[in-house]
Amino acid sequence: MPPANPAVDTAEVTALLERGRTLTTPVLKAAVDRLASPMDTVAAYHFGWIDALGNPADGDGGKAVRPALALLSAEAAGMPAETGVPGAVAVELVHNFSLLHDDLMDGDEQRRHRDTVWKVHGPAQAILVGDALFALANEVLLELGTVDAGRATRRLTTASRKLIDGQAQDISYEHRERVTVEECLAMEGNKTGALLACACSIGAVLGGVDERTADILESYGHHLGLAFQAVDDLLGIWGDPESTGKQTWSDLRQRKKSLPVVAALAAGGPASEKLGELLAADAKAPDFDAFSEEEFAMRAALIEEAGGREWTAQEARRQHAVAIEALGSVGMPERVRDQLTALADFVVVRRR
């Protein structure tokens, strides 16, 4: 299923992701500990540090791509990786704020192979803890008290606003019969690209890099985010539930106008027309409870037949190439450039 097949150095990428977790997690836990009870416990459950009964757990805390990028961002500016830790923590807090709210809005009952927060602790706690994590993100940066921390906070708040714009667009598209490819890319550029772009510049900004360099690093991250989301869209339909931790045909169940769906509808031809008829009828159905697995499989097959799957894979490859090209405009240690390239390669070959 991979949309590209670069030779990913798995050991190097694993080490980068693990470094991100190792340096970020203690600061992240200290920030979460500031929350009033029971929000601290609910947040700890969401991050996988405890189970639903409050017992210590070694849960799947996610891929940790954003923290890894924030630390590399600092190194791209010639600073130690540790300079980027507050930025990595802030980005992770905003990212998880969005996950808590998204799971509730989408009705997702599973994330990372376990029940979501709203399912275990209720919708109210999911909303409150999400809000608290968002506030903590700004607090972690601003308490540094430097001019560069203020610059970093401005970039983070702008990215957060774009992320929320993207989520609002995503929800509105679920109730429309047709969405253009351009609209879908703009939505995904907000919902996924903006925060990933911020992660790629925030460490450098904390290290005092100039605005032009920070903007170029953000450009790398923006296009990487679009590649990341294109792969997510493929996994949302054809991903293995054992790997993704979500239901089969997850995005189809939620009526998402993801890139494969939108591209298939725009392609024309018999499969595209049949898919359009089915989705138009689906939009009038109150829910999908009565749908069989075969009916979702048929929609997935029509999307593939119409070319939506291959178009999305090609778009992931294109966005990946643009991201790598942007790195050529920034002077940085070659080791860091190679590691940023390795992470970009990982994004387009992942299975979850």
Second form
There are 2 protein chains.
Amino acid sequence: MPPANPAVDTAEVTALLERGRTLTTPVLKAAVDRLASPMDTVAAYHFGWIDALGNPADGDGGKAVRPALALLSAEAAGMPAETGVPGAVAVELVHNFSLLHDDLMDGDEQRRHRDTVWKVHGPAQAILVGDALFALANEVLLELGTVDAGRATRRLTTASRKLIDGQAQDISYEHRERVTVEECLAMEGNKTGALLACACSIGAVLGGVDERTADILESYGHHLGLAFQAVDDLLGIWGDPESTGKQTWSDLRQRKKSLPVVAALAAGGPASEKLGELLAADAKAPDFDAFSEEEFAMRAALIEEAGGREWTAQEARRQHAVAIEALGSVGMPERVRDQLTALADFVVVRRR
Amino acid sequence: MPPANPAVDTAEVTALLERGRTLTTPVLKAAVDRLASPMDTVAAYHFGWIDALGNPADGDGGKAVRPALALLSAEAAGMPAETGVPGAVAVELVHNFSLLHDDLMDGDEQRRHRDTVWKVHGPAQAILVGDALFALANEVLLELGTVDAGRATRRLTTASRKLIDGQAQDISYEHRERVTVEECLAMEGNKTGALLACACSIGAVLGGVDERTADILESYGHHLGLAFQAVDDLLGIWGDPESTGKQTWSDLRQRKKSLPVVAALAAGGPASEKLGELLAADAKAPDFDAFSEEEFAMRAALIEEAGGREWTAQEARRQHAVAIEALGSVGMPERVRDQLTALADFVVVRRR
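Target state, the form predicted in complex with another copy of the chain; input state, the form predicted on its own:
The complete assembly is shown below, putting the previous chain first.
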């Protein structure tokens, strides 16, 4: 039996996320300031630093789990958290590059309670600024000029390639009638696992840790990423729009073959079969975009009845357990281990 | 007075371009093969290796000036041409990443005598495969695992950032009524000069050359890039579609503020003023997309009458001369110097 949801030390997690933001944001802002106009403004809007009219804002910049992990990664190597800052900034830049491009490709209109960049500034700016953030990520690391920075860049590049592979798989799955649970997990490992894995090793690599230790930290991050994505998949269907900043039934509206859907389809039984028939018809329905809330609620209920919701919740707990186990095989200060554990606990119980 | 167009040793240039293709293409293909499906297929179409139906093709893969330069760059450092191959592949990947994204942003429907990727495979694939090629460029270099590969990646990253800055400037200029010649040259230095500069140093850097020599080779490449772009701007208006693979009056159709246009507008006099009035009206013309060949031919004639064509041709020769001068201040085998000179000569007289 997988463990029940862990109790989370909320104050500890809040402090870790806050430290990540506090140490990372000034360096991130300085990097974004280097972009040619109007890309600097568009990026500042995306990060929530200004509103659509260009006025200063204190918008939602995301959960900032990755920066917090990158700083802890440096501490896991016995270095100060600050050693991880360029890594945290680079990972955050790659993450936001992918959000800018994915929102455009997926046609998503809302992100972090705001209109997405392509909606406000047009598709060309979403493409360009995404490209610029991707390039900036490598620049921020490589200008450190150290051998360890080269190692970190190589890991970040590998993670970025997997991230792109994952998005390609995700898009191609939307056009397919059936996707196996294994295919979905492989896609999510690429799309979410790879960059979270990199976040968990990059600080340590910048701190000079050996390749084996970096690999174990990546293993922790990879499974944490899979747990994170399983929870994201639950929130993509049953999340509260007030908390998530997305539309209701967001993933169903996009015909995402997310974990709850593929698990429900694979389960068999009456609800599973009914769901399969509905989704097959949806794929050809000319009025799909005009479906009512009730239509989506019905599909969500079938997914739940077929066991897709519970299976995904268990999968999150399974991956959480594997992540915690990986942590056990690398030496680090006990305080850091406790904090990495607290962040992992947070990932599986979060509501946004 | 700038020198007249140089006589080009066509056989020498053909052999250099051919060698670049022959040594680079297999490594490029192997890199592209790593992409997740269907990105590998989309990329193969873009490079002309398969047609839109997926059948093997021997399509136009571009002039391949950059790979030829990257290999000569290695030889300039006294190394075999093969040392430059990963650099040639990386530069070609970045170049093609930018083509994929730019064609989508600019709405260009034809490239290398074929429909562009976004036309055939849709915008999402153009974005994704562009991203993938960009990531792959860094991967190809960084997996060499040497300090020199790290240096090369840093230069490529700087060039990529400038390339993106240049595209941002180019797009923003299309929405402005007036752009100065200086702004246009700065944009072209970013958009074309930076990556050509990198092509001219990357082989030498992989061959272990010092930073000063690499900088001089970049200076040669930067000015060669400006000459290249000036010729491109001429071909963008007066080029033969049979040779260029683009539409007639291609840059005028896109309202590009290219060098001949901005030079004509800056020149003053009756033709310049008439052109200014027409272009200002064009910017608001609802039927602009339905303009006849004659409308564009008339604008092209005004640009020529105002001196924009001749100024741009002279600018190409000026930049060519500065590039050749830079070559003089770095020691290299005379044969290599002659070949770099021949390629520079080719760039200013080419018809495609």
